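Given as structure tokens, the chain that follows is alone and in the form predicted alone.
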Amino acid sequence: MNQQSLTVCVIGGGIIGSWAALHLAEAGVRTTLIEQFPMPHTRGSSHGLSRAFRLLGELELDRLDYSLERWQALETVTGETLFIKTGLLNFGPPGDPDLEKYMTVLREGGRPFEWLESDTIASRFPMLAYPSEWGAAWDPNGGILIAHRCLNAVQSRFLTLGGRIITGRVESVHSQPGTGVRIEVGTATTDTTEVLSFDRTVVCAGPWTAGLLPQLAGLLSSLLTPVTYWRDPSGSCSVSNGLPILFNARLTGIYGLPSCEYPGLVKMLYHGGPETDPDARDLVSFKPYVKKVRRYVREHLPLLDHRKPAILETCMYTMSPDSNPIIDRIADNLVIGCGFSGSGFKHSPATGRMLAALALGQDKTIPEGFRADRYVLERYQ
């Protein structure tokens, strides 16, 4: 089939689906992006003002290199700041095998990094208080992606290239071998269901993916993650005053970003949370997780007001069994991108490229360094 005559639907207007749609539009494909909620909204996993970008913590750098290049190119097109370099500290004891492994990746890739002992951390970052048995790997290229600007920039570019965005809830997806994909879409404003047909479909529906594709139900789980913001009366824990991203998820389940999006508020997150139906997220209590974050703030960021969060928000993680995403074709006309386990935003330009290539049957164009074999559904069988 001629590429220009193809019709492709992408289900899910978060950052993964939006990048997949943009790549398809850049290839000249007639593409429709379907998102169930009017945008912008806070019900999925791509909302808010910030996401961490880090080189340290990856086994390969190709997907991150490509993604950063695309973010920076999008900055040039839009004239907006999408990425702010802050540096990143990844904590662990000296000789920590995981950190040694990740530092080796940076060393072999010719990237700067540094091991900091606890006294160096205390001297360089006096707003922090960590135990003497902890050091940290320093990644000077870590930084913050301005999430809402990123999502808006990708979708705006998609529309400029002739893409179409529909607001409606996809109720079912039926792959019909050799004839395309039939999609039923419910529209809240008219309370009707419309049947749409496309040659190919890409499903990037986050925590709603398993509901659309039952064959994935046993593999995916959805976690409600608390996102807390803490007052910084001293003003010392901001990007401008040199606080980096704090990545302590392996040891404590916690990571944090300096004051940037909300003036005078530091963002702290628990990397996990209670398993939750995404349509019932507001009924779930996550107080124990917020208490853990509060304890962490009290012990390690003593200049913050640790009595209670100034702002409490939530995000959804869609977890896979091995915490790596599933990026694969599950029928000749149906592709999935799901299970990003809280780490999908920074890679999304590369992931979108992979999903678009799979949808177009151009698997061989996916760069070898993207390691597409690592993300196939077959690995669970």
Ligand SMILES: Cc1cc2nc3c(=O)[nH]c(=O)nc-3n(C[C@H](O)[C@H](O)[C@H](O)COP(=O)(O)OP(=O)(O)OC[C@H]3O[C@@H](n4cnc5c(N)ncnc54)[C@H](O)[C@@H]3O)c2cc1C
The other form holds:
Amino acid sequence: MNQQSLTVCVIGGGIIGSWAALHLAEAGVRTTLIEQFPMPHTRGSSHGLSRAFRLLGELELDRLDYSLERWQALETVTGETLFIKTGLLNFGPPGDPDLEKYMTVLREGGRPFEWLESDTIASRFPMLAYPSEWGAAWDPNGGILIAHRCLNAVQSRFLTLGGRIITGRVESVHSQPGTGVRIEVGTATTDTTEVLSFDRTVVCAGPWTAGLLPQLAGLLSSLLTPVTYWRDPSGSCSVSNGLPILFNARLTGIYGLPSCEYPGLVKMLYHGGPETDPDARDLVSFKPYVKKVRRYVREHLPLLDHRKPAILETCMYTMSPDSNPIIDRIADNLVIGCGFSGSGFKHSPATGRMLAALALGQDKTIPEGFRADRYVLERYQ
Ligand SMILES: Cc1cc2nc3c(=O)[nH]c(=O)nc-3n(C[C@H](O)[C@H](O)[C@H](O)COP(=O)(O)OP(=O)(O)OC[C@H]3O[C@@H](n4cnc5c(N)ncnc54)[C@H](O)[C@@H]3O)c2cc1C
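Which structure goes with the form predicted in complex with the named molecule, now that we have seen the form predicted alone?
Every chain and every other molecule in the complex is listed next, the one we just looked at coming first.
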């Protein structure tokens, strides 16, 4: 079947599904993106105002290079700022094996980085207070992706290229070998269920994926993550005053972004949270996690008002057993992209490219760095 006559449906209008849909539309494929909530919404994992982009902390640079190029190309098309370079500090004791590994990736990739001793950190970033026995790896290419603008830009480009977006909740997905995929879509406005058929389907339903695909039940867990903002009376912890992204999740579970979206408020996050059903997420308490973040703010960002967060928001992670995504074709016409475990936004353009290649049967011809071989479902079996 030639590509132009193919029909493909992508389930899930988060950043992963949106990039998959855009790559399919760019390939000239008739593509439909189905999202359960009217967009923009704040119920999944891709909403909000900022996400960290980094080279340090990743094992593959090709996908990040491609992704940054795509983000910047979108900036040109939309005339909007989607990426703000701030640099990133990843903390740890000297000789930390993980940091050594990540610095080796950058060294071998010919990318800039520095190892900073604690006194250098103290002089360069006086707003920070870290134990003298710690240092940090500095990634000058780290920065902030303006999440909601990024998502909107990808979807607008998709529509410009002739893509179609349907608002409706997919109730079931039936893959029929060799013939196509039948899906039932419930439409909230009309309270009716419609049956649609496509040649191929890509499922990127985030925290709802296991609910939609029983073969993933028990494998994925969805977590409610607290997003806290702390008042900065000194004004020193902003992008313009040079506070970089702070990455300390490996050792403390905490990471943070300089004040950007809410002037004078620094965003601090816990890399995790209580497990929850995505449809019942507001019933779960995450107080203990906010307490951990508060303690961290009090100790390491002493200029911030650590009495209590000025703003408290929530978001969702979809965790896989090894914190690496599942990017795979699970039937000849059914592809999945899920389990990004709190780290999928930065390289979502590359993930979209990988998913589109799997849907079009081009996954063996795609460049090595974009092969999904190590993200297959069967690695857990
Ligand atoms: C607080 C927080 C901070 C993060 N920070 C970073 C960071 O700094 N850097 C980084 O790279 N990543 C970060 N991430 C991770 C990143 O945001 C996620 O990996 C990414 O957004 C996952 O996107 P997704 O499209 O898979 O999921 P989602 O955005 O959840 O999209 C899934 C979509 O599918 C829809 N859907 C589900 N079921 C159905 C159905 N049955 N029918 C129709 N539609 C359906 C949902 O409504 C949703 O819109 C962070 C995540 C969180 C929560």
